[in-house]
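Take a look at this single chain, the form predicted alone, given in structure tokens.
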Amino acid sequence: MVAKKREYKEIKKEAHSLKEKLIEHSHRYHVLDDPIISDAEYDRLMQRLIDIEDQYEELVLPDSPTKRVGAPPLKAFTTAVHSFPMLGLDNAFSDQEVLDFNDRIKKNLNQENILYTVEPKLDGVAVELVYENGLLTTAITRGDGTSGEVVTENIRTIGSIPLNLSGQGNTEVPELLEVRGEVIINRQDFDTLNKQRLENNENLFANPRNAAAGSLRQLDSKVTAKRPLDIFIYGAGDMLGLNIRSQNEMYNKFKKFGFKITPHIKSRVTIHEALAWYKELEALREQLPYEIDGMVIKVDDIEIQKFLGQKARSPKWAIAYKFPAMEEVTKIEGIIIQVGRTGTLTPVALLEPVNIGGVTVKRASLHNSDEIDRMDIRVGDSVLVIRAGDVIPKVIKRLGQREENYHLPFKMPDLCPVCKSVIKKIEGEVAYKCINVACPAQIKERLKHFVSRDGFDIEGIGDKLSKQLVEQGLINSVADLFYLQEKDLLKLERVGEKSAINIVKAIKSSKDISFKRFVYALGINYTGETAARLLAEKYKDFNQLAKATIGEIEDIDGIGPITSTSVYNFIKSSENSLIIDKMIDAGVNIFNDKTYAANSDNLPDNVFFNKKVVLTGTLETMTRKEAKDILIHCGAKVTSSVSSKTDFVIVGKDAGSKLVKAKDLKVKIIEEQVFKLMLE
């Protein structure tokens, strides 16, 4: 028996130093890019420590370096709310703009000299990293901005990520700390990537970001440890125990909690300094290993940061210096045209196809038919073609001369090319639109909107099916979706019995949906995704939402007189009250809290209201989204972790260890019968 303690506790000391062996060398390779051992030596100590976990469960540890080797796959994803909201940057494209930003930080702050920080633009996927008590605990994707995806266990697979930041023999470990990085493929990797895949006979992925992204989503993270993922932090989000002054003294906090921060950084620079920056980045563009497409710019005090705030999208404090767009010339072949789900038709260029910036492109935007006069555009015209980022590629300029008479000039049709309705020139407007609300390809594009992932999030609805369901007569008004039956869908191609029963399932599950999230899947012009929040933060609900005036919704800040005028005509128009009324009467439940939003004045009398909630366990009289919705609403921050800062956590069926954790911290514990009590 002693023998056996004793060999317990030696191969118990084995594994840690393993442990600290691996998490020293992973380091080393990924981050410092200086490893001192072979990848055969690796392999072997990682081989050594998987034995030996394999053998002894119980010295498996959080933050074990086999954690990276990846988990179980998971059914779906879960989501979780950001405790501050990840917002995107207000873009600049001159040295002027970026002296506008300068001068409007100057007028603020009633001073002359800021000092920015300055660094690349990562063309990557956004991720939050919560770590507390030093373990990485949770990771989520940027998502909307508010709530993202949680993908823990692919992140955990990134080997320049670090598990536990009192691996580098840190000791100040902070009790919250939620880190921000761009996920990237650097461009070697993803050409080495896509040669395999092209051996294994698989798709190719069209560039390193969209490589990076589909990696991050895979449900079995033993398919995302098989992909060359890498990161490269650049700033944060909550944070407990740690005081950091500036944008340099966070970097550099940072590297010490072994966290990877670009190279290509300035830190406390002029404005003058940070644009001769922006040339030498641009030069070093093409011999970086990884994908930029511009600076960006930060005012290095945090202070000055917090003081100068945000905006609905953006912080005031930050902008994006982005690059010249990629570009290629090449040759139109063609010209159709497109009818959106508001009836807009817009010209599209059939492209010889090209290859702008790692995509080939055959089709290409010509805005409308008043650019195309102005472009003096025909079939047959060479044209430069650019395309930045994810946005649709546009046609900006015709190249050369053409023989006289070479092709006619282009007209915009007289009738809609898909449902032969008038085509009708919007007063005031450039747009040319079909008047024909039932027109198909309107129907269809609305579908598309309507069942997307910010909207009503119906799974098994894409192109193909939406486009059988408008032509087949299934579908005339989005409400209609509502009243499908299986018999309906095994009429389509391609649909079998088990495939028809999982949509009509997925209608049903989605007929419960925040207030939100239904104007957005509305789909009215002018109104995206922060619209929607700002009007379900302002009205208790869609009854109350039709009551309001033009004025009254143009006074909700952040939403101009465009936006106000264009949600009051669609409510007041009456098909839309009658698709709207067809769609409660199937059963959809539009929910908001009873609580209005963040502007309202009776919020602060609620008990949620600036209180920090975790969600765990099934809940059975709502979805735990819904459940985020109501508390949001109520002004409350929904995290993804329990600690001592944790004011509330709400459970429903089977839940683990948060629930442990909140008995542990004696924090207070509301069962989901005592929770809707409090709602009402």
Given for the second form:
Amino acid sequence: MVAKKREYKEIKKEAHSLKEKLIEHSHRYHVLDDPIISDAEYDRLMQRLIDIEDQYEELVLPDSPTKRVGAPPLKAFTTAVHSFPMLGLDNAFSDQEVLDFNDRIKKNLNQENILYTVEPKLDGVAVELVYENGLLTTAITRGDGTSGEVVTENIRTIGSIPLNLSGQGNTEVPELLEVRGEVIINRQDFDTLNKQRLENNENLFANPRNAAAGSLRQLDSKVTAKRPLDIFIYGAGDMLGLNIRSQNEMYNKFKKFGFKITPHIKSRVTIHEALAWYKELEALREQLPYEIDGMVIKVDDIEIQKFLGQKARSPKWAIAYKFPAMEEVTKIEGIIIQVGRTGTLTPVALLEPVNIGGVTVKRASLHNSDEIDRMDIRVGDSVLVIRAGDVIPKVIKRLGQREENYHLPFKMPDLCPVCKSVIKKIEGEVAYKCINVACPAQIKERLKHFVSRDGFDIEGIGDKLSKQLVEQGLINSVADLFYLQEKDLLKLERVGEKSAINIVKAIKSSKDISFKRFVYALGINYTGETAARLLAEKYKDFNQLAKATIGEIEDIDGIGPITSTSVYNFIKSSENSLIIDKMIDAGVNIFNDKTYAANSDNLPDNVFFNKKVVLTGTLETMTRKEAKDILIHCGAKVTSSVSSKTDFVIVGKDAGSKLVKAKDLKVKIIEEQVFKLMLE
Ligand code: IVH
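Complement to the form predicted alone: the form predicted together with 2-(butylsulfanyl)adenosine:
Starting with the chain above, the whole complex follows.
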């Protein structure tokens, strides 16, 4: 009995310690973007806590991290009233309108120099989170501003939301705190999400905002838990037991409670400094990981905010200075078909050229024929096109009515537009495919994928050169690349001696490649960067992978039946084996990803652990991606710009301004050769 009691006490202690650890690591990962343990280790801790809670129900606390994985589905959402209405913002579209806003405030206060806090206007979904005695009890969408839907279970699944305000070691928590913020999905996660949906025959989300809204309105929070939602907090509703005097102070206090605040805030600035920040933010816009549609300007002092008050639906102390739209309306002039590396045919809209946020757009993806049917799009239609970051512009909907005698509905061709072989629609898939693996369009796309940054990372082989190489018969499979000589390249139009030398050199130095990159480069259907990484983690080398059964591959966490079958079939195909053998004959050397990593069993012991590192210049013995992977494996944080917070700058050949800055700031500089030695 006594032994049992002791055992229970220890388990209770373990549960408590697991909870603390999970809160700390989740905060580091989701809020600080500075993880110190691997995802696998985090999952292991979480699983242990789930196991304990399954066995001892009384140990499940309301703020347990296990609550983030989703609760039983709801039948419908209930609604709740916001204690203070969630207001909207007035918009400004020019500096003058912002100066007018400032003038109104000056007049109202009879005061000259007003200080503002300015921050990005995030393009997502507004929610209010209610914390009672530190515990997250309710989350409500903005709804009509007065009341919204209760989405607490869904909100709990978002890793960057603290479930308990005392989780970060805070001893003083307010009796009541309502915070407000924007739920978003970042661009990269959005692209991955839509890619998965395309593969699973599901409707695509038009943009990250729609994806965030759709994910938040799931009745089954287990579905929401799988969506990459994130949140930034920008304001407060009611509060008791917390005194906040300025917008700036609010953000600092909220950070201490564990909330995520966007780092692109300027606090206590004049209206002219605010306008200058708008310009900088606009220039930064496309590099930011998430979508923003303007800048919000808020009077910093809360007393003054209260004094100024509000109009019917918006405060008088804040304004949104909007950026030019990234969506425009234009006309579809034609629809062409592109053939991808796996033979998938993608319809592409030829547009009446339109300027979207400073870039002339002439083409936009239509994804597949199901999407065209769903949007009911034909040549001649007016459509809404969006452009975001580097991704290909997309048609997201048809606008307006059609006239009579219009173009016929779009139909996929019967023959491949490039090689004229028969097109097949694969059972259960949306995609139409050209099944001729020797189709020049497919070879060209396979080549482009093969040399891309996450693959062999060979510079100088773009769309035009790939096309020439295939059309001139110099390349029939990716393996031929390693047999190319300068004299072959010189035969091609617009290829000079210098670039021929550089290309051959780049091909040669790409031959040492990690297993993960090699698998990715092969361009196996359904096998992107993540699947390639998982395969490289499980199998030591290609021979081991080649011996695996479909079932064994599918056993890998994160790889489903479609990918495992695809990988298995790819490797078993004699044609592919020949191509791989040919590469190895040419000297391609595939190394195991782990052989490079220093002290992998004892991470915190290496010099790069927990350090901020910048890579600059051209590395000669490894690619930049490889160096980055190794550093991350060592527990370093690899960033792109040098600041006083940088611990090391690793320099390759021809390093430029970053090296200069590192010297200025007296940051420790490590030459590539020394870096190599340190790893060994
Ligand atoms: S402050 C009373 N700050 O914009 C202050 N709103 O048009 C109201 N939004 O519903 C909001 N980023 O969803 C504020 N940094 C930010 C914001 C932001 C996005 C959204 C929010 C609000 C809408 C108002």
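Residue numbers count along the first chain shown, from 1. Only the largest set of C-alpha atoms that superpose within 1.5 Å between the two forms is called the rigid core. Only a predicted model underlies this, so the values are computations on that prediction, with no experimental measurement involved.
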Could you tell me whether the Cα atom of residue 59 shifts by at least 2 Å between these two forms after core superposition? no
After fitting the core, residue 671 CA displacement of 2 Å or more between these two forms: yes
